[in-house]
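Given next, in structure tokens, is a single chain: the form predicted alone.
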Amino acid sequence: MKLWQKEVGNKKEVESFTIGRDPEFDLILAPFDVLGSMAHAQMLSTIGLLTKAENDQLQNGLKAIYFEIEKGQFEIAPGVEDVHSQVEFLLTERFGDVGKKLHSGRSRNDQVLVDLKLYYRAAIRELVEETSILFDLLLKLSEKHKGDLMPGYTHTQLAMPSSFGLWFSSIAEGLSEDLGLLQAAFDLSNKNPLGSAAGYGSSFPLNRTMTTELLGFADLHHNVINAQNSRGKTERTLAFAMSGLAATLNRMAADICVFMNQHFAFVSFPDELTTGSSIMPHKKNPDVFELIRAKTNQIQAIPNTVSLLLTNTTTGYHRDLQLLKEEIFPGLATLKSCLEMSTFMLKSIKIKENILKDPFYKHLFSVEVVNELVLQGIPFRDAYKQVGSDIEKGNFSPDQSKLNHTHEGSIGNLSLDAIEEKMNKAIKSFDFEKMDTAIKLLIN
């Protein structure tokens, strides 16, 4: 039985099609479901549509359910629709009446619409804690490794003198620049769009500015329809965000599979993190960071996926939106887990020392050759010519261990401090004491 059913059923086949994943999905929900009825519960009892014992056994009911969940003893009935109706139930079945006035106000869409905004929110700090994690690790190995010289490439071919240093911050600053996008998410994700209903507001004096206090929210969607339609534009927004991160750890884990080739040799890892082979006892496969690149990958098509169902969608709500979270939410999860092997597994890193002292790479030093006559007073196109001349006759013999890059942000002045400045910028603006001191007053 459906909670908006009258006499007539669905088809089982109809019911089967429109369901999708939404059972599985409806249990991650659970706990921001609750949270924001208990809100609402509250919301209800000032403007007279509960009574102050009718507020204090829905509120009871709740916390109840909510720590159920947390404890793992929650669940959808068979025959149950959704997660909704479930707690809905539960509340009409240990407390009667008082359970079927919970929804007096709202809509299925504004209540679906609040849940999935709590979910985001905890989501995209997640999100930023497992970053902040990884950045912090990456600093440290850069420092360390600040004078442990590798090739640079352009066109993948050599280029100029790098380092493991230098390549470790590389990552650390492109992961705060990504949480710009990510914060541009969480301010979406952070608006309240409880009383909007269907998408047409209520005739009930709702007092949505409470609700939203209630919730931690930073603010409102004032217009009711803009509330609705933030469903998709929220999600299209995340999809890019998480998009922007998976590109960074994507080309970290390319990189780190063309290093650890034995052409390569520049990185290792303890056996025990690498794959074999069931034929050649020699291979150490980078299975994990393969399957990093291959998932991050993934990630990077959510936001073309999500772009193309929100297509051709018009003002108001559409079943097509369902499927956002059948991308968003597996989405979130797997970058996640990116975040955490990748730290993972970067704590047992081993670099090789004096990759550039080999003959091999002396080319490299071509530009620092050209720099040192440029100094010397020779015009700098003379100085191409001249060292390039060199090269074509076989003559060309640099000192492989004389460097002298100073500037902010080269190989002998990485700026560690600045990028871990701009970090923790980045995390500053993603106001998540608001959103938890909010949430501790509702369950406690």
Second form
Amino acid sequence: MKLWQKEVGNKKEVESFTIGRDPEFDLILAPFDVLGSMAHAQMLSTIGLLTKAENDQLQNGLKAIYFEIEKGQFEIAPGVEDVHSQVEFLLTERFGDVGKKLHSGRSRNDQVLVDLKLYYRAAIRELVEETSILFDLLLKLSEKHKGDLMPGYTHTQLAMPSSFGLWFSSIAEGLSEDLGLLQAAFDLSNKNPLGSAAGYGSSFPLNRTMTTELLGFADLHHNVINAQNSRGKTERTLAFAMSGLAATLNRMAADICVFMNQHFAFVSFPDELTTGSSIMPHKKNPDVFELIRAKTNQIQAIPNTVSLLLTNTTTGYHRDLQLLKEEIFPGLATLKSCLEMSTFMLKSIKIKENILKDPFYKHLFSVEVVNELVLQGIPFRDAYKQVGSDIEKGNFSPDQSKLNHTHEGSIGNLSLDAIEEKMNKAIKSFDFEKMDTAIKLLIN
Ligand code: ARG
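Instead of the form predicted alone shown above, give the structure for the form predicted together with arginine, please.
What follows is the whole complex; the chain from before opens it.
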């Protein structure tokens, strides 16, 4: 049975093809669908389309469904097309005609849109929280290991001295910058599309400002066509933001896989965090970081799929948009688990000390020696030549404990306070409080 069913039903083949994986993903949208309906019903009661009694009945009914969802007691019954239909059927089953009144001035097009935006807001919040937890740990590790030197590479070749402090805080600062894209995605998710109906508004005098306030949105998509067109745009922006965070984690995981290699042995983890081999008894494999590397690569493919899904779709709703869920929803869950696992693993990371004391790494100090000569008054190009020729002749033996990096963001001056400040500023730019207060008010 469908909300829109006339005399003739769909052929089974068409039904299962068009519904696809929606019931699975719509379950995730269920609590947000209820919240959207609560705001819509309240608004309808202020413009004479529902009486106060009808609104009260709907609010209580919706609240009950919300708590059933929270307790895991909600399901989309077989044969029911989507979450929007399921909630409406439940209300009608329980309260009769008033359930059928709820959909006035609304289409599933703006209904699913508002559900999605509410879900994205909540999911972005979780990502920000997990990113912030990982960030704090990285800064702590950076401070703890600021004196532990390691090689820095360019072209995967030994380049200059680096340190674990520098490496850890590079990931931390990267994460703080990734939040900039996520802020753009939050901004798009934090605009109310409700009231755009099928994408062309309604002849009812809907109060869209009211539902914007009730749902704690920062603003609304004013133009109803633009509101509809924001489906896809929001996902594309979110996909790029997810991709940014994923790229930062990807690089970290790729580094760790190499650092764990026996030729390097720069870092290690307790045995219970590594995996073994079924045939080679000595193995301690970095499977967790390999999978973080792989999963974050999968996430970086999402913007491409999302962009292609939107290619050549004209103004207005298209069923194509439904498939965005299949890309974004699992991607959000995967990204969250990659953030969580990164934190989980890094809590136990062990660092090899005194790596650079080994003469094997002496060439890393070539620039240090050049710079010393420059400070003694030798022009840089001459100093460079002199050290180059010493290296060629095998006469190069620098002091491998002498380093004097003092400028901002260097080994000797990690600027961790400034990086922390940058993160705090990024986090403050998300107004989670407004959405929280509004949702609490709706549900209580
Ligand atoms: N499952 C649909 C989607 O995600 C819901 C909207 C259906 N609207 C429609 N006009 N068929 O897009």
